[in-house]
Amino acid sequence: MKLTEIELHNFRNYVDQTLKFSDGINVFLGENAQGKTNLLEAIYVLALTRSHRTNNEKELINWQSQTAQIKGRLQKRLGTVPIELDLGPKGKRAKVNHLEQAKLSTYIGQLNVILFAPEDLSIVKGAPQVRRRFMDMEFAQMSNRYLYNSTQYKKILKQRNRYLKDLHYKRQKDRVYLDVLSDQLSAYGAEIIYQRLQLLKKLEKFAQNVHSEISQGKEKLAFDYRTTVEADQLGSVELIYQSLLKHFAKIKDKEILRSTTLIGPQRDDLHFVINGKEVQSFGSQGQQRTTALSVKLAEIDLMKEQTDEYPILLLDDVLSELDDFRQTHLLTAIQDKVQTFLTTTSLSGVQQELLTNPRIFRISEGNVTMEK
């Protein structure tokens, strides 16, 4: 999969901008606060219909306009596909091959991206929600089923938390309805947990290979998914569903007292282990960075396996955060394999001999010029 062209209208500081890209490495070069990351963000939003930088979609629209538009042209295995995303007061509209999509869920997955930014280095040591978001964002691109279950789960979770609050403040008394919501939440939650486990098993295998290469065979990386569901109940969706139901029944009074749902995939976590020791607690900074890099590079191969297309890689000022050794491994791993977009303030800290024929775009105050 390649993004051959992007067209921006009133997106952030770009009023009208069209760029044509190389199939290999594309570099957005410029000082801070000039619009480099806005270009990377535009590609991310075009892929996932949401930003990685803000939850307020109004921020994505140029202050002089009410609407914004991002258009892209994809080169896929089976041909060229134009895609489009419109942002405005009435929400988002997406088109594939000029046909409007009834749901955004049918649009997501047309363009698959993997973002690697400095904050992704905190996937190991950061808060649990960072790792849950990582799983949800990446797995939703790979699986429409995961995306559907995740969307439904969030809707019912919101309803259930609202109803728990109503029970707590005595605005409602009917606990049977709470049981109905618990049943629905358990059904979708079981699907999510089971799919996470299946995809994590495959991701772990790819990450182990990468990590072993970087550590020169001295370290073995493993994943440890932490959930309320007992280990011997994780073998099927049905077993997970029954386990969640049982736990909800046990903690019903506690949840009403706290006015919130206390178990489920929105509370689970992913831990990383090197040679039997938890990286979060006992790993050096180097091991934490190697783990983050291994996981990100593993995503490329997993996405190819799941979708039959390589994703597009977005590197947001991350090379400056990696030492020469890890930088070399990253650039060597993506060479002639994945279309890559990277932002940097300077190429002096980048191992340029590993950048094969990059297309360089210089950005200054929202103006983009391509180097010849």
Given for the second form:
Amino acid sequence: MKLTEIELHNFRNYVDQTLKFSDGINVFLGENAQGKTNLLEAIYVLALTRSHRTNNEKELINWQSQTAQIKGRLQKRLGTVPIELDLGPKGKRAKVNHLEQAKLSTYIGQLNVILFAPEDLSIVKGAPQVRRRFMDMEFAQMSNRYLYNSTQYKKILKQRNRYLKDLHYKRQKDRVYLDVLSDQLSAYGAEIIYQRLQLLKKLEKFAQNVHSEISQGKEKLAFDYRTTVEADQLGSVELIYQSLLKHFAKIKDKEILRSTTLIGPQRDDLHFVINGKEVQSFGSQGQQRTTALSVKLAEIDLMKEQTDEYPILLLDDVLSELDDFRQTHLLTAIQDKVQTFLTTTSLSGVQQELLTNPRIFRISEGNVTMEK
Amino acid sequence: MQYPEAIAKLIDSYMKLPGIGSKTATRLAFYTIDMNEDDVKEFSKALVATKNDLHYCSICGNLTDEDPCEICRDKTRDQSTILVVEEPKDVMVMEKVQEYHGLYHVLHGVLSPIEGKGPEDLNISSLIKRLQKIKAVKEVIVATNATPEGEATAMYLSKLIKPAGIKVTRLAHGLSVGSDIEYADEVTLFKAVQGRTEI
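Provide the structure of the form predicted in complex with its partner chain, given the form predicted on its own shown above.
What follows is the whole complex; the chain from before opens it.
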């Protein structure tokens, strides 16, 4: 999959901007605070309808305008598809091939992107919610069912948390309805946990290959998904569902006391293990970086396997974070396969011989000029 | 210049209706001035009548001008099934089908703690009392919407009613009639496969 062209209207500091991209590597070059990452963000928003930098959609719209628009042309295996996303005070509208999509869920997945930003190093050492967000964002792109299950789950979770609070403050007293909510939550939660495990197993295999190459066979990377559900109950959706139900029955009173749901996928975590040791607590800085890089590169392969198309890779200022050896690895892994967009303040720290025919866009105060 | 009080009041009243702002309200008010007197009287009577004559049926909760409502009074209807819906307008839709001849029960909403609607805020206790009083009921069909809240409400009702030995059923999910499979969204299609029937 390639993004051949993007058109921005009132997106952040870009009032009217059209850019034509190369199939290989595209470099956004410029000083700090000129708008490099805004361009990457535009591609990310076009793909996923939400930003990786902010939850406040108003920030994406130029302060002098009410609405913003991002249009893209995709080159897929079977032809070109124009896609469009409109942001406004009344929400988002998405179009594929000029047809408005009734649901955003049918739109997400048209353009698949993988973003690698310095923050992504925190996948390994950051808070559990970073890893949960990582799983949710990536798996939602690969599977419509995952996206559906997780949106339904979030809705029911909100209802249940509110009801627990109502019970806590004695505004409601019916426990049967709480059981119903637990049952519903377990059903969707079981689907999510099961799908996560399936996809993680595949991702683990790809990540192991990359990791063993970077570490020259000295290290073995493994994933460890931590959940309340017992290890021997993870074999099927039905087993996970039964286990969650059992746990919910046990902790009911505690949940009412705390006014919140205490188990389920929104509390689970993913741990990375190298040669039997947890990277998060015992790994060196270098091991943490290698792990993050392996997981990100593995995603490219997994996405290719799940959707039959290579995703687009967005690299936000990461080359400077990686040493020569890891840079070489990253750049050779993507060569000739994956269309890449990267931002950097200078090309001097980058091994230029690995950037084959890059298209360089120089960015200065929101003006973009293409270098010949 | 200000509008004379009568018009200003009328504009204000129109603005209380949903979807009507000051411009539309002004246009409607001036149109009303030009309407003939009988029509205006008829209109105002109809408005008052909705408030004075319409009640919720004490048995099923449906909108009615007489209590109990027409459907609850009709002894020729099948007394052994009750179809549970969210809103009075759902009763109208079901009646148009002319295929269902049983009784109704209107919940006036679905369970949704976020909107402050718990089990006690819906018309549920009267349904339970109704089932206890009338032993003839053999089946309760839950026809709430296919939203998470609608599903939760259906599950809740079945937990309450099933122990009494009454059959509780739920409307089927799946393809809408006359639609192409290729245009159905994946979740609907998945539900349709799950709920397939033997032919």
